[in-house]
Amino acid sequence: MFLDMLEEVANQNNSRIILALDDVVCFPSDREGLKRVREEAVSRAFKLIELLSDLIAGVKINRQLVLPLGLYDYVFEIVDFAHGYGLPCIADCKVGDVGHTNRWIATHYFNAGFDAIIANPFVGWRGGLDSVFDEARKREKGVILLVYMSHAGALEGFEKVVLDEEGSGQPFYLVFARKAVEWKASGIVVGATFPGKIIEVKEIVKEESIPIFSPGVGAQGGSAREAVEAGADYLIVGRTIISSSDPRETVKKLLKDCSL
C-alpha cells in the first residue's frame, strides 16, 4: 500500500523527490520560548508542504522534529497535513533495537499516521526486525532498510567485510541489500553521495523492483543527476530545499537537473 501510494503521487506530480523536513532550528530550553519556536516550526512545515505539494512525491520526518515537537503533539498534525495533499510520510527513526522495543517504536509511528518507517538491518531478523515487518504488514505500511548512509564516515561501518560460513567476504552494504530482497523490504536507503554504491546495490534489488531512496543531494555534496543515473528511484532532499530563498524554484531545478 505504501509503495502504491508513493508511486501514484510520483507519477501524478512527475516527481521523485521526497521532502525531508529536517528542521535545524535550535530549540530554547525555557518553556515559553520553546512553545513559540515549536509553533513556528510547525507553521514552517505546513507552508513548505503546501508550497511544494505538486512538486514532490512524499515527506520524510526525522528526530530533529519528532523530539522537540512530540510525536502526538505536533508531528502527527504535520503528517495529517501532508496526507491532506495526498503525500505519503516516512518516519526516519532508523529503528534498530531488540524486537519488542522495535515493535513498540513502529507501533507508535504508525499510530501517528506514518506510512513507512526506516530501519537499520544490522540488528538482524529474528528478535530484531521481524517484529517491525510484522507490524508493518498487518497495517499495510512500508519498511525501508538502511543500506549505505550519505555521510563521509559511512565507509567505516557499511564497508566492513563480513565472512560467510565458507569464508567468502562481502561488505555489509551488499549483505544488507540482499537482506532487503530476502525480507521483502519496501525500499532501501543508499546515499546520493556514493553513486558507485547505488550502481552496485541496484544490481541486487532490481529484479524485485525494490526502490532506492537516496539522501545527501546538495548540502552533503551529492548530485541529483548522478544519483538518478546510477539507479536511484527517489531523492530525499532536506536542507537544500528548506534553506533556499525560493524552495519551489530549487525543487524545479532539481527536477530539471536529473530529468525527472
Given for the second form:
Number of protein chains: 2
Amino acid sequence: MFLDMLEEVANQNNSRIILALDDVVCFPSDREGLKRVREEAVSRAFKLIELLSDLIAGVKINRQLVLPLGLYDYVFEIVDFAHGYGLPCIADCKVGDVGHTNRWIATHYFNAGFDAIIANPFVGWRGGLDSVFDEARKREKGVILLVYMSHAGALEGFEKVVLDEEGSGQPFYLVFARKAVEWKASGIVVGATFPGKIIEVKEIVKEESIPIFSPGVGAQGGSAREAVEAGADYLIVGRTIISSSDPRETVKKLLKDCSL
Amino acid sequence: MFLDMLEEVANQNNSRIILALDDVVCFPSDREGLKRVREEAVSRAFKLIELLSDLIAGVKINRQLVLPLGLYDYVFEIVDFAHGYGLPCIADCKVGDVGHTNRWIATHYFNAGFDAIIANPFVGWRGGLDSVFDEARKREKGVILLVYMSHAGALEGFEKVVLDEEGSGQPFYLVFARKAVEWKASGIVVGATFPGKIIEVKEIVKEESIPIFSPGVGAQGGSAREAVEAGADYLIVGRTIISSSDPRETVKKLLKDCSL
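Could I see the form predicted in complex with a further copy of the same chain next, after the form predicted alone?
Below is the entire complex, every chain and molecule, led by the chain shown above.
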C-alpha cells in the first residue's frame, strides 16, 4: 500500500526524490520562543511541500523535527499537508528497541499518519522488529530497513564481517539485505556516499523488487548520479534542497543530473 | 555530573533501582481524548515518582512516553518533577543516526532536562556518536551505551561474532563494551535476561568503573538477584512496578531480593 502510493506519485511526477524535512527547524534558546519557532517550522515545511509537490515522490521526517514539534501537536499537520498532495510520508525514526516498545513507537508514527517507518535490523526479529512488521502489515504501512548508513562510522558496524553458524563470514550490510528479503521489507536504506555498497546490495534485493532509498546526496558528499547508476531507486535529499536559494531549480537540477 | 547525581541519590536512598516510566500511558483511540490521556499519564508519572522517590535512584523515560506526550509539552514536566526529588532522568531514545541528527536528538533531550541519554554504538564514532558525546561533555550530561539488549532478537546482532583487522573474532557486545571504555561512556546497558553477558562485560568495564544498567527484570523474565550477582550496578524496572497493586511493596521486595 505504501509502495503503491509511492510508485504512483513517483511515476506521476517523474521523480524519485524524497524530500527530507529534517532541517526546517532551529530550536530557540529559550522556551518562550518555542511556539513561534514551531509555527515557523510548520510554515516552512508547508511552503517547501507546496513548492516542490510536483517534483518529488514523498517526504521524510526525522527526530530533529519530531522532538521539538511534537508528533501529535505539529508533525501530524505536516503529514496531513503532504497527503493533500498525494505524497507519502516516511518516519525516519530508526526504530530499534525491544518489541513492546517498538510496537508503541510504530503505533504512534502510524497514528500520526505516517505511511512507512525506518527500522534498524540490528535488533533482530524475535522480540525486536517482529512487532513493527506486524503493526505495519495490519495497517498496510511500510517498514524500511537500514542496510548501510551514509556516515564514516558506518564502517564500525554495517561494514563489520560477521560469522554465520557455519563459520563463514560476510559483512553485516549483506546480512541485513538478506533480512530485508526474508522479512519482506518495503525498502532498504543504503547511503549514497557508498555507491559500491548499493551495487552489492542491489544483487540481493532486486529479485524481490525491494527499492533502495539513498540518503547522503549533497551535504554529506554523495553523488546523485553515482547512487542512481549503482541502483538506488529513490534519493533522500534534505539540506541541499532546504538550504538552496531556489529549491525548485535545485530539485530540477538533481533530477536532470541523474535523469531520475 | 550525571554519575555524581546518580551515585548520590543511590547512596542516600540505598537503592539502585531506576524506575522506567515507559508504560504509564495508553493511547486513546481518537485524537479527541488526547489531552485527557496526556494529563492522566503525567499525573500517573507524578504519583509514581512521589510514591517511590525515597526507594529509587532515578527515572528512565522511553519513546512510548515521549511520542504521545511531546518532549516540550508534557515530558519536560515529568523531568522537572523528578528533579524536585533529586532524581536524575535518563532518556531511553537509543540514539543511532548520522552525526548532525544525533546532535539534534541529544540537544533536544538535554534541553528538556534529561541528565543522560542512551545511545546505540552500532553506528560507530565518526560522524555517528561523536556528536552525542561532544554535546554531553559540554553540558556535563551522560551517555549510556547499549551493549546487550534484553530480548531474544539480541542474538541476531549483539551476539554475532565479528572479525577485527587481524581476523580474530569476538562477539559484538564485547566490542561495544570496549568502545564504552574508549569513549568514556557514563554507563552501559546489558539486559538482566542474560546474566552471563553481564559477567563477561563487567570484566571489561570494571577497571574504568563504568556502571552496568540492567533492564528486563520481571515482565521480560530477568531475575533481579541474578543480574546483581553477575555485576549489574543499577536495575531498570518498569512494568513490574507500574502494574503492581502496591508499587512501594514491589520495590521494597526487589531491593530485599537482591540486597541492593
